[in-house]
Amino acid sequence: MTTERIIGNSVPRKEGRDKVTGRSQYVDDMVLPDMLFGATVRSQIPRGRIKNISFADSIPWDEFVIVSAKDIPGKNCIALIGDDQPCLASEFVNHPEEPILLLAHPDRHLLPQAVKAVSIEYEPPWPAIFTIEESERCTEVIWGDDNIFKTYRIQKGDVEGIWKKAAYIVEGEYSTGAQEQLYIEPNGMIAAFDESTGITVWGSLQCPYYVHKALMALANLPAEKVRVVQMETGGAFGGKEEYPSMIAAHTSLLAMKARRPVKIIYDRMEDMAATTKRHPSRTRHRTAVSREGKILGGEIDFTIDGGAYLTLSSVVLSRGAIHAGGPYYWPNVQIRAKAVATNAPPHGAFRGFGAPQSLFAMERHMDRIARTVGLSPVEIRKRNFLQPGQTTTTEQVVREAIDLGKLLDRALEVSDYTAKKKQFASKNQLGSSRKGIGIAAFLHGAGFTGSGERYLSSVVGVEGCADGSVRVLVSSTEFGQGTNTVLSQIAAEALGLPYESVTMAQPDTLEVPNSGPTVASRTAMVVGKLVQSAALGVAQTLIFSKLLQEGYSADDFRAACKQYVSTHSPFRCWSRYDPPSDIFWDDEKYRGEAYAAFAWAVYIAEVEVDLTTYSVAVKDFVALQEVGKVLHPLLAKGQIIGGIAQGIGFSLYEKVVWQNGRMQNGQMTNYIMPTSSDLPPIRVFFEELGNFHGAYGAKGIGELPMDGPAPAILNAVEDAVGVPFNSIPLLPEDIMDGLAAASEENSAVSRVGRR
């Protein structure tokens, strides 16, 4: 087998030409005969009982298809984990924007008028809760017995015994806000129904089999009568993981009642107001530290706001809890984590999936420990980094030869950290601005947490085709991150074929197997490894049939494949996930190997704080990460730069303004995000240790860059102005208030001293 190496090269994107030339078909480009357009009538209150629904005479209602909860043939839920979220509210509403009725009409322009013409009368509104603290106090019980969706407890060592041994006990509280995914293409779906074949939906989505499961439960149909097809998808970032099941359910109900295809495309305002966002969080640390600055142990309380329904909060909470200790060695630790209910639209998946929230707290807390002990931010990290052979908070042994001290040293070198820190300190008393530089070190587990991959039992296929090429069959979806390209590279490399000889099947549940959702930084590592195995199976099939010999050329393969297909028809080889023998996880004790592999990183941010406007500008950013193996350098670098850009938004710009559970700034004119002119030079560097569990040594990369920017930036802000800020997004008014409070506190101390 001879070929030019494909892994490690920046080959052209598989779908790139079609996107650039406009040939790519998105869901709103698709038109079916006799298609209707759909719209959603939503709750305008956060919590209450529906008393009456009336329809204004100004609308020709006989032309409309109208669907309520009574029209649901199966279970009125969006099947996912807890199945507590109704598809349509029938009696009670638990958040603003909760769907109540569905409308469809041939004229899409008439629909907004019709939605406004539906009047929903409620009983006197019930009290609602909107914050983590209100939910904890149980001023109102809005979910279960105590407003708690899920709890986890991670226990390692003897926490009770450490406090007396500590030279320092360092406490801190840190919080993060909601964040909108803000993908380029809003959510959209088309559904068609036929009595004999069932439901088919086409949509902008990440996880075809999530939608498939939800529609089976909703419509009470067997698997073979539900078909889900992913169209070209213009961005997702987790925002199209679970929510597309809701839109698919709505279009399907309308299509079933109308007996005509129905399309629903959200506009930007509806998409931002009604769909999921990153979970707001609060983390409390209490840490015992030795005189030398070594962590002896501690307590971490991690809480997230799940919104009105469970959706994915339990698994977001899980990842956040496991990452809460960062890349440090904790001899003793207790992590208590919970997700609580509020009367806001449910929060859900977003790049990083809980880890950005808890790692923000950990890295801000490390700087607080450094100040308390009297060590530098660099030294406090070096003294506490995980070493090979040590265990994580879940008692997973670090088996990789990772040297985080060396990773940090390289990041310090390429960022010119030491010289800049000295220079900024000497010049920060001059002029109307202050400069600072901050560090964040972190890790991110690749793949589903714990037993997740074992339960998924993912399957992929590779097909030998009549023209001698091969086709990859996976439910992993392309939404801009490079799935099609990287999986094609893996198959081509495994078979010794040119990259152009590999194509990707459209994700269609009628044809592709369930290879699991496109989430959790699992595609290149987990699915890619299966693609590699299935591709090798294709070659072995041809070798066993005596049509191909070991050491074959690409031409030999094509000839053998053509001959085999002409005799036997196209053939497929399948590969199913087989859990590694050395990966053990105890779901009950929440202990063991949480992930088959971790990626590791050190980020360094340089900022300038304007003391006139109180705005923060990120002036330089260094991102150094160990990711196993870089399969496609250009895509990998793009993932890092894009994630850092989102992280800068999370840190300094993107504030969701809530009022009674509703997003008030649901437009791109008033939900402020960084533009290209707000971004610094982002310098990306990679280290490669390889990874036995990943295709050609790959680890996950997509979520990693979301974890580090926020703490690095806020550590830099504190370095610049000398005042700690522990909540994001950090807006100019927050800095103004913080500096004023610090000044007042200093004045008070000075007055006491003079007395």
Second form
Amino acid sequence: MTTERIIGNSVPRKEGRDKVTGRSQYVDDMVLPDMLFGATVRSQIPRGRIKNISFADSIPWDEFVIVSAKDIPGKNCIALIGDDQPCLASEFVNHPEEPILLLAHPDRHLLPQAVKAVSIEYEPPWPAIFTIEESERCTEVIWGDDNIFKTYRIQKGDVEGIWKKAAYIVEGEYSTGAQEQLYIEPNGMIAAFDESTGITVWGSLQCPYYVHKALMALANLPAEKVRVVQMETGGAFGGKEEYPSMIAAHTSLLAMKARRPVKIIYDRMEDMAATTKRHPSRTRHRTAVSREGKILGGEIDFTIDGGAYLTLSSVVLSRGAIHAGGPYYWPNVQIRAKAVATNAPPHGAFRGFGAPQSLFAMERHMDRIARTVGLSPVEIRKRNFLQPGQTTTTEQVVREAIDLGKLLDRALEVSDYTAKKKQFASKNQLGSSRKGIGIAAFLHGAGFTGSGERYLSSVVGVEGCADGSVRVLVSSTEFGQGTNTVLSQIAAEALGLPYESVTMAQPDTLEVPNSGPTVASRTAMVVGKLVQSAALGVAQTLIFSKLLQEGYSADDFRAACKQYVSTHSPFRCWSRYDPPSDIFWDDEKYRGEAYAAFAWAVYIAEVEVDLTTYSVAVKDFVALQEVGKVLHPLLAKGQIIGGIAQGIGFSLYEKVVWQNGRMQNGQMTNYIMPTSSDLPPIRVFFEELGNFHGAYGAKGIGELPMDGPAPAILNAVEDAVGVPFNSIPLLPEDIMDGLAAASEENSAVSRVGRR
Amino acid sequence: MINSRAGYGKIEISFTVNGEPKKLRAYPMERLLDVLRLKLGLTGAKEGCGEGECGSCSVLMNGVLMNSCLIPILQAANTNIQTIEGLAAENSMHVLQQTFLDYGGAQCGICTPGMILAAVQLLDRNPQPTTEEIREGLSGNLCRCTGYNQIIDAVAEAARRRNSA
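The structure above corresponds to the form predicted alone; please provide the structure of the form predicted in complex with the partner chain.
Now the complete complex, all chains and molecules, led by this one.
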């Protein structure tokens, strides 16, 4: 076998042909005989107690199937980390999009009117809370004893002693807003129920076994009576990590009562308002810095708004907290992280998962430190970059031979940073626009945090088929990122087969093992490694049975596989995650090897701020990263560019407007994501260190590009206009207000000066 | 969403879809998108927003790109509709379908049918577009996965292949 014929090549996307010809089947493309359509009646108030539910006479209610909490056979919750979130509210509501009743009817078009014809009366209004600050004040306690879902404390060295030694103490507060994932395919699910086989759901989703777990608890059914099938999924970005369990639960309840299949497809407004968004955050930094610009230590307070129920907030908080120190060496640090409850729909997973929030703060704060000390943004970073052998904030030793200074130099070179910085500084005084350039350096941990992968204990299968090909069995899902393609490449490479000889089983819990959720940039690195070893198991089986010899050709393999299957049966080899022995993590102290690997990056953004409209245009964007071995250059580049586009939206366009815990702009006309004419050319560069233990040296890639754009862009805006902005999204009105306030302050200073 | 029971009774509509004449009965205000997907089984056009913003339901009507979620079927009477399914014969691909595949223009695939049809219209009108013209020409079709660069590469390459063919 020759090595790496397929890895590193941009082979055609496995399901690409079906996608470009329109043949791919998404959930709304699927129709079952006798199928009903379902809809959800939601609370309209952020907090209260239901007094009465009434149905207007205008609707022929006898044609409808109606489900309430009373129809739930098992536990009324969406089982995830905790079980606090009800599937259907029966008495109390805690946010304004809480599901209360479900309706189903054969005519999809009748449902919106029927939903409107249900009135829910509440007791006189209960006060609600909507911001981190209101939650912290605890004037209303809406969750537990203190509105706190979870706290973490990461402690390294001694923070008490550093303040006296500091030449500078730099403080700052940074905040980020909610962000909608805005996959173009809205959430949707179909459920069918049959006494003998139980529940089957087909849907748009990331994590088949999360849905499986939730349905078992809800319907009180054993594992074999719940089947979850992933349809082609039109984008997810974390937005289809936990909420599909809710829709699967709803369609299942309707299907069980109706004894007919039921489909629920959210329209855009319901999808945007009711499903999860990125957690809003607030980060406070207080940093002790030496005269030479070295970080001596600091305190970081990282707080996220989790919405009304726990869902995944504790895990988002964990990742945010671990990334809060950025790619820098902190001899002493204390990170205090907290997720709080508010009366908004629960916030959830979105690409980056807490890290884009805390890294935004870190990288804005680095520029503030640079200005305070009087060093350039380049120099301050170089003096503080983590070096191999040093430890992260969780005291994880950096074992990779990463040279962040070199990475930064390369990014400066390809972006022509130094010349542009100089040019913008002199030219900026004239004209009706200002140009600026900004840097963000960051890291992103691949795979589950700490002991997460150990608990997941993922399993992967590879099957030898009757026609001599092999089939990969995983619950890892394709939703655009390239799971099918990359895992097929790995299996083909491992077996020495052509890429075309590998197929992917549709993720269906009846057939595929639990290879864990498709999240956390873990698929290529963790699941890929398991696919590699299960594939080798297939070859070993054929070799042990004397049908094949080492050094075989692809034809030999096919013949041997065919023969094996014809005399035995299709055979499957399994591989289970085996944690590396050198990985240590302390869940109590939050100390140790937080991630099996980090990806490293330096991004550079060039912006132009229009002083008439106050709009910001990103003119150039350089993305340089080290993600281990690039398994598929075209897909990898696509991941980086796509993530940066979402990051540009997060920074400059995408603002969720809230009123009483409700999203007011849940349409694509008023929640603005970037179009093709809003984006610059995005220039992508990969560095490869090699020698990592993931599949063929791959680390994680999917989430990384979400972390860098926001701080790079806001650093560039400050470079352009000379006024700092520390909150995103940064809209033209914010820049107008900020510049006006700054010029007032300046004139006040000069008035004082004249006296 | 338009209520199919309200207003007028069903009427007979004749139009051409992907070169084939079609005759069917529908409520006049039913959306072209629903007729294509539910009555004709052409599910390549997708509903992303239902308000003409995202472009994933795009089809060509008499060669002009339209959001089929905004077209009452009455308006489609006697027109010539082209959907993604009719772009190339079975087992073959249009040059844009091939370049989308080769250049990473499709990730999750949900915007792809509409995006490819938008590109078809663009290249019909402007066989040698500049990058800026491609950006502008596709700006009515939203893609959340790609950040558009690889779509633009795919369209530029399709123009090159066509012009050199």
